[in-house]
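This document starts with one chain, in the form predicted alone, laid out as structure tokens.
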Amino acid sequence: MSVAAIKKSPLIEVRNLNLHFGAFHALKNVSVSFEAGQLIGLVGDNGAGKTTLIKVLSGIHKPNSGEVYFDGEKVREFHPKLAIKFGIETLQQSVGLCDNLSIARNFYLGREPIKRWFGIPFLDFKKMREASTKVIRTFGLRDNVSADDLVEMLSGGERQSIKIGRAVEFKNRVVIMDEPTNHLSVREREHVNELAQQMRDQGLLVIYITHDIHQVHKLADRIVIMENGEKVTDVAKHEMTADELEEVIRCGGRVVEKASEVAPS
């Protein structure tokens, strides 16, 4: 069989994207491809365009021109409901959960289920405890944490776990992750990072998104660096160290020579 027979198809494919916000050009003709069973190092500097590309991809905003194909098929509408129900959800560190709501209720929040009494319908508090009891478990917060606690005192990487936990349970097929070690301890970091792992190894896709090219190295299949609105590197980790993308991101996309390489004068 031919490699191109068992080449996997993208998960997610974008197309000469361009963006404008008014005269800024945000994105510039960006292409890349994404499979399922991949966890992607996203890297650049703040203003790199790299967290606008994923709101494009989540629906949030709608590309001046180019294209976007989730699974085969073209995406003709951006909105954040249609991206729901592809199955892409966004993390991001400072959203997404509600201080003052259970972590049952934080875990179903806009899924919560309802079960009907003479034919009125009512929240079904238990299914809420049961399933994010399972998951509080699962991904690792502490023992004597309940369904019915406070988010609000939860750490922040056990804050981190059940939108991931959240994510993995609803079926997701895409899970884009923005800084989401941010603020985090050294522990926490590490079983974030461990919980992205394992989704990739569940066959999701996982986008990172950091600026930190060391921590991503380490747990990336490959890496994309975006540079002013532009694509200027997408490689296999295995084909760059960390230390030659990190001097890809600081000589402002420009692959920079080694000096072992250059032949003396």
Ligand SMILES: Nc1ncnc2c1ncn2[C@@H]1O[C@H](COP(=O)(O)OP(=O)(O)OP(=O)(O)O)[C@@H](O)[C@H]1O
Second form
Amino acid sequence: MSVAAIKKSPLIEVRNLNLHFGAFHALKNVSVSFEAGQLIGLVGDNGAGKTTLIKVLSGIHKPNSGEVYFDGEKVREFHPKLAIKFGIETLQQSVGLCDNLSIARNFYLGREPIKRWFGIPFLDFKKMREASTKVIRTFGLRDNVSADDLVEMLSGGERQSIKIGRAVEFKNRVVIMDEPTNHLSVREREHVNELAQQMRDQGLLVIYITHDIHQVHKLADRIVIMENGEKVTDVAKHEMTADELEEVIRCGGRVVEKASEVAPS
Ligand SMILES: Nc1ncnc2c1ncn2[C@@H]1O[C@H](COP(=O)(O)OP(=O)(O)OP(=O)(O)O)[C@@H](O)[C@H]1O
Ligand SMILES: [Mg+2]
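Hand over the structure of the form predicted in complex with the named molecule; the form predicted alone is what we had up.
Starting with the chain above, the whole complex follows.
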């Protein structure tokens, strides 16, 4: 059998993606692939196209041209159900939880378990409470937090823990973290970063979007840098230091693909 025949498809593969917002060219011929069990740092300045790229992967934006493959299967239709179909959870600091509902209800948002009483369907609060209590404890929330507490009582880091717990419990395969540690304390930031690594260790693909190259360089297996809608760098972590990558970002990506390709001075 040839090597090509036994090679497994990447979990996500993007080929020559272009996306325009009116006259504005937001994604320019982006090609990138991501494997399961990797933690990818997706880095770049404001407006580089990071969020736009992950919105295409979640089915929120439809590209104008190019292809996306999940497990080798070409995506034919871009719609928000794509994320559910392929098991993609996107964690954003500001969205994803309803403040006025309990932790237990948030945990099951959109997939509430039902039990029947004389054929009449009821929400299964016991099940929601039990499963979310387990997650609260596993993911290190304070001991005095209960599954019945409203999410509005939680800190930013605790909210992230609920979303991460949900992603793991529902066996998602891809977790996209868009600036997951913004506005968090140092301790909470460390906790969220540990969870990102745990998810990677459990075999999930974690795409970690940030402006902080030094922070993500410590966690990631690979760093992808975007600039002005283009992918400008894609290297294994050991190939470039955080300082070298920061220089790439500072120079607007106008540096060759890999450190090893830089001509000696
Ligand atoms: N819905 C939209 N309509 C028009 N322009 C958009 C839309 N969404 C994003 N853009 C533009 O596309 C560019 C890329 O935006 P994007 O949100 O992907 O950047 P980003 O890399 O995530 O930046 P940040 O680090 O600030 O979050 C920006 O110039 C932005 O203004
Ligand atoms: Mg963004």
